[in-house]
Structure formats: C-alpha cells, structure tokens
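Starting off, we have a lone chain in the form predicted alone, written out as structure tokens.
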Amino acid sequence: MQLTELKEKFTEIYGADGEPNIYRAPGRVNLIGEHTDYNDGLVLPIAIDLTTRALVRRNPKETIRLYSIDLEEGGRIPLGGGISSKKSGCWTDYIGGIIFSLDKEKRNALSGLDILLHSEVPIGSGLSSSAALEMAVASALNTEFELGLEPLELIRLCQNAENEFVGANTGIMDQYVSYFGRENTALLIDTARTSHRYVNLDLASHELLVIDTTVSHTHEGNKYNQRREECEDALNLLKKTDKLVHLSSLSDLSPEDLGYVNSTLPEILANRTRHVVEENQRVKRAAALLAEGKIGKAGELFFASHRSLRDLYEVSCPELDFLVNFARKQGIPGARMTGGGFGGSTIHIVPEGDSDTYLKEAGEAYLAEFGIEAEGFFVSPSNGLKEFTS
C-alpha cells in the first residue's frame, strides 16, 4: 500500500486531527543458524525489503487504539488504572506485552495513542512478522513518549514481550536483525555476547528466493517451546557430570565433545545438542564463504543445515522437505527451511538467469504434490530500523 493510501485510511478510522508519524521495521530471513540463538549460539540473518509500518498519532484518551489493515481488525488497550496482564489470544498481545512491560518500568509514561498497522511481511511465513510488528510499535512508543530506550533495551523489550506475554520462547535474533540490519549485508550475531559484525554478501550473480509453504503444523502443540525445553534439559544433565560441570550453554560445546554427549544423554537430547553444536560450525563457515562469493560451498551448508533440522532437531515437515529436495534435484546451489519450522518458508540461492523459471517450476511441482499454492518472492538484504529515516 502506498503511503498516501495509508494516511487516508488512518484519517478514515481515527479522524482528521493532524498528520500521523510513521515508523517501520523489517522482517528477516535467517540464512543459516536455526534454533541456535536461544542456545547462546551464532546466527546469520538478513533484514529484508519487506516491512511493517506503524502510523501513530497522540490522542486525548487514556487508551491506545489499534487497527490492522491486513487483518481488518482493531483493538484497544486501556491505560487508566494500570495495564492488564490478561492476554486476548490474538495479534494485539504482541503490542499488549510491550505496553505491559513498559508500564512496569516507566509507570505513567504512556498516554493515548492511535496506531494504524500495515505489514508487507507475510504472517506465518517464518519471516518474523511478529518481530517487525513489535519493533515498529516499540520504536513509535520510544519516540512519541521520549522514553530514552537504547537499542538493546528496545530489542530486549520486544523479545521479553514475546517470551513472557505471548508465550513464545524465542531468542533475540529476530528483533536484533530487525533493528541492526544493513543493506547488502548479513549480520553474524553472537547471541551469547549480544554482539554482531556485518558480513558483506557476495552473491555472485545469484538471488535469494523465499518460497512460503503457506502451511503451519503448530496446532499440534507448541513444539518450538518444547525444543527449547529439551535443550535446557540437555544442558542441565551435562552440567551434572564432572567433565562439563562449568558448561554455560550448549554452544560452548565443541564437535570433539559430541562423543561424550552421545554417551551421556538420551538419544533425543543428544540429537538436539548435536544439531546446535554443528549448526554453529556451519554458521561460521557459511559467513566466510558467502563473503568470498563461494556460493556452491555455502549452498552445501544450507542443505546440511536442513538435513540436521529435519533429522536431529525434528522441526521440518513434508512441505518444507519437498521444496528443499526439489532444489537439490534441480541443481541449484543451496536451500533450507528458514525460521522456527513446522511449516513456514524455505530460502533458496538461485542463479539470476534461472530464477523466474525455477520459481514457476517449483510452484507447479508443489501444487501437484500437495494441492496447495506456494507463494514465492525474491528478497534483498536491506536496512533495519536503525537506518530508516521514515
């Protein structure tokens, strides 16, 4: 939607009492490094050229009013008498969690605000539409009410809202790259130290293609949280041994430790641990290879990451596996699931001259196999909230 259309919609919903201010934050694609961020490991995401925009304007009421154009749905968060910790079970909880946390830390700092939201990031695609929403709104609140939150405070605020209010025990990666992303680069994030360095991407005449399976299997139960609990269980058991009593995270383990891990842990926990350890190694190697334009070797790490996520971490699904297997059969350099899994999207490294044909053929094959239309789109490493001027 064009900005003029968004402003017209804002006026239609909230009235013509002044121009709204505009804040935006991008979604992300994680190139490699899955389920490592909450294990104090390494990740290599990019911010993408799909954003969520929040148009905001102060109002004289003791209420924050919300409206999502994409969902055609509104909501209200009353401010008077303290912010409720009660969840609604819908998208407004992501914002409610931010406001609840802010009210605890900076009581009475907030007042009435009207917010109109529009997102280009497909919901449920594994491209972190939730983090884009959180960061756009948190940035708006920080600026409008002069809260003085520093970047990491803003990032932690949004992560905590998702962890503690919404109930999704995600790591820091999504909000971090949504803030710090930079055009033509990936972020190599060390989540244990909450630090990063930029990796210039040399895609060597290749494009990054996302194919959204448009399915989700998370209704079977919150298996994402279960995987995190399994990693915590593995860590606690290893710390009870004499050899690893000082272990602080699974990411502190080396590949040489895996023999001991296999002999100490139950098979499922050993598998989860092995994925984390080997995925961290893949991230380091992929960052170096992508910076050098060695696409073929980096792509092999993408395929290896997917196998590990499928077989050791068990977060893939038939739809994701089909698209990655299709990529392998077609001879493209690399593909893997991206995001938490159980549905969502795959990321493919595709030669520029073949990209449109490949997308068409992948879509046709997927439709024939599952009777479902996948959605494909090309993404570019783009600026994060820190670099945006509007």
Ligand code: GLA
Given for the second form:
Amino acid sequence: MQLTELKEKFTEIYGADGEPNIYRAPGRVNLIGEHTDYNDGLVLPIAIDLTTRALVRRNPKETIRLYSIDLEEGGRIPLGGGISSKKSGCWTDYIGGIIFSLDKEKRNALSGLDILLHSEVPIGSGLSSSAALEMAVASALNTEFELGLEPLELIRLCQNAENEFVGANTGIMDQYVSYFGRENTALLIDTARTSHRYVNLDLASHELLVIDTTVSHTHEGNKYNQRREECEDALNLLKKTDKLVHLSSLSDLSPEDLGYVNSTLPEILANRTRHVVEENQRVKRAAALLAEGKIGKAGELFFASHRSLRDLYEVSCPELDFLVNFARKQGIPGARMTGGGFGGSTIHIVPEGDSDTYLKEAGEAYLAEFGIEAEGFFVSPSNGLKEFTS
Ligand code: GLA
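Form predicted alone already given; the form predicted together with this ligand follows:
Then the entire complex follows, led off by the chain already shown.
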C-alpha cells in the first residue's frame, strides 16, 4: 500500500488534524540457526524488504487508539488509572504488552496516541510479523514520548512483551534483526553476548525464495514453549553431573560432549541438545561459506539443519518437509524450514534464471499433494529500523 493511501486511511479513521509520523520495522527470514537463540547460541537471520508501518499522531485523550488495516480491526488501550495487565487474547496484546513492560516512570510519560498499522509481512507465516509490529510501535513510543530507550532496551522491551504478556517464550532473534538488519548482509548474532557481526552475503547468482506453507499447527498445544522447557530440563540435568556442574547453557557444549550427553540424558532431551550443539556449528560454517559465495556447501548445511529440526528437534510438519524434499529432488543448492516451525515458511536458495519456474513447479506440486495454495516470494537482505532512522 502506498504511503499516500495510508495517510488517507489515517485521516478517514482519526480525522484531519495534522500529519502523522511514520515508523517502520521489517520482518525477517532466518537463514540458519533455529531454536538456538533461547539457548545462548548463534543465529544468522536477515531483515527482509517487507515492513510493518505505524502511522502515529498525538491525541488529547488518555488513550492509545489502534487500527490495523490488514485485520480491519481497531482497539483501544486506556492509559490513565493504571495499565491493565489483562490480556485480551488478540493482536492488540502485542502493544498492550509493550506498554505493560515499560517501567513506571516511562509508562507515566505516555499520553494519547492514534496509531494506524499496516503490515506487508504476511501475518502468521513465520516471518516475524509480530516482531515487526512490536518494533515499529515501540520505536514510535520511544521517539514520540522521548523515552530514551537504547537499541537493546527497545529490543528487550518487545521480547518481554511477547514473553511476559502474550505468553510466547520466544528468544531475541526476531526483534534484534528487525532493528539491526542491513542491506546485502546477514546478521551473525551471538545471543549469549547479545552482540552481532555483519556477514556480507555473496549469493553467487542465486536468489532467496520463501515459500510459505500457509498452514499453522501451533494450536496443537504450545509446542514452542514446550521445546524451550525441554532445553531447560536438559541443562538442569546436565548441571547435576560432576562433569558439567559449571555448564551455563546448552550452547557451551561442544560436539565432543555429545557422547556424554547421550549417556546421561533421556533420549528426547539428548536429541534436543544435539540439535542445539550441531546447529551452532552449522551457523558458524554457513556464515563463512555464504560470505565466500560457496553456495553449494552452504546449501548442504541448510538441508542438514532441516533434517535436524525434523528428526531431533521435532518442530517440522509434513507441509514443510514436502517443500524441502521438493528442493532436494529439483537439485537446488539448499532449502530448510525457517522460524519456529509447526507450519510457516521454508527458505530456498535458487539459481537466478530458474527461480520463477522453480516457484511455479513447487506451488503446483504442493497444491497437488495437500490441496492448498502455497505463497512464494523472493526476499533480499534489507535494512532494519536502525538504518531507517540513522
Ligand atoms: C521464533 C522465535 C525466535 C526463535 C525462532 C526459532 O521465530 O520468535 O526467537 O526462537 O522461533 O529459531
């Protein structure tokens, strides 16, 4: 949607009383390093060229008014008389959660604001539309009310909103890359140190294609939170042994420790641990290979990551597996599920020139197998919030 259209919509909903300010934050695709961020591990995401925009303007009421163009739905968050800690169970909780997570002094600095939201990031596709929404709104609040939040505080605020308020015990990757993403580069994030380094991507005449399964199996119990708990259980059991009493996270283990892990932990927990340890190794190697344009070798790591997520971490599903198997059969360099799993999207490394045909054939095969349309789009590593505002 063009900016002029968005502004018209803003006036239609909130009236003509001055120009709104615009804030935007991108979604992300994780190239490799899945379910490692909450284990103090490594991840290699890119910010993508799809953003969520927040158009905002101060209002004289003690209320934050919200409207989402995509959901055609409004909401209100009253500010006076204490912020409610009650979830409403809908998308406005992401914003309620941000406000709730602010400390008292900063919360008191807020006053009425009208917000219009539009997301280009497909909602529910595993490309972090929620992080893009949170980061756009948090940065609007930070600037409009001069809250003085530093980048990492902003990132953690949004992560907290998800963890403490919405109830999704996610790691830091999505908000972090939405802030620090940069054109043509991936971000190698060390989540233990909350630091990153930029990796210049040499895709050697390949494109990055996302194919969204358009299915979500997350309703089948909160399996994401369950995986996180399993990792905590694994860590606690390992720390009870003399050998690993000082272990601070699963990412501190090396591949040489895996024999001991296998003989110490129940099978499922040993599998989860092995995934984390080996995935961290894959991230390091993939970052080096992608910087050198060694796409074939990097792609093999994508396939290996997918197998591990399917067999050891058990967060894949038939739809994701089908698309990755399709990639294998077609002989493209690499593909894997991306994001939390249980539905959502896959990322494929496709040679330029073949990409449209590949996408068409993948879509047809998927439709024939599941009777569902997959959504495909090309993504390129793009700027995050930091680059928009600097
Ligand atoms: C979701 C979470 C991230 C990360 C991934 C899995 O996207 O928001 O923090 O844990 O799943 O890698």
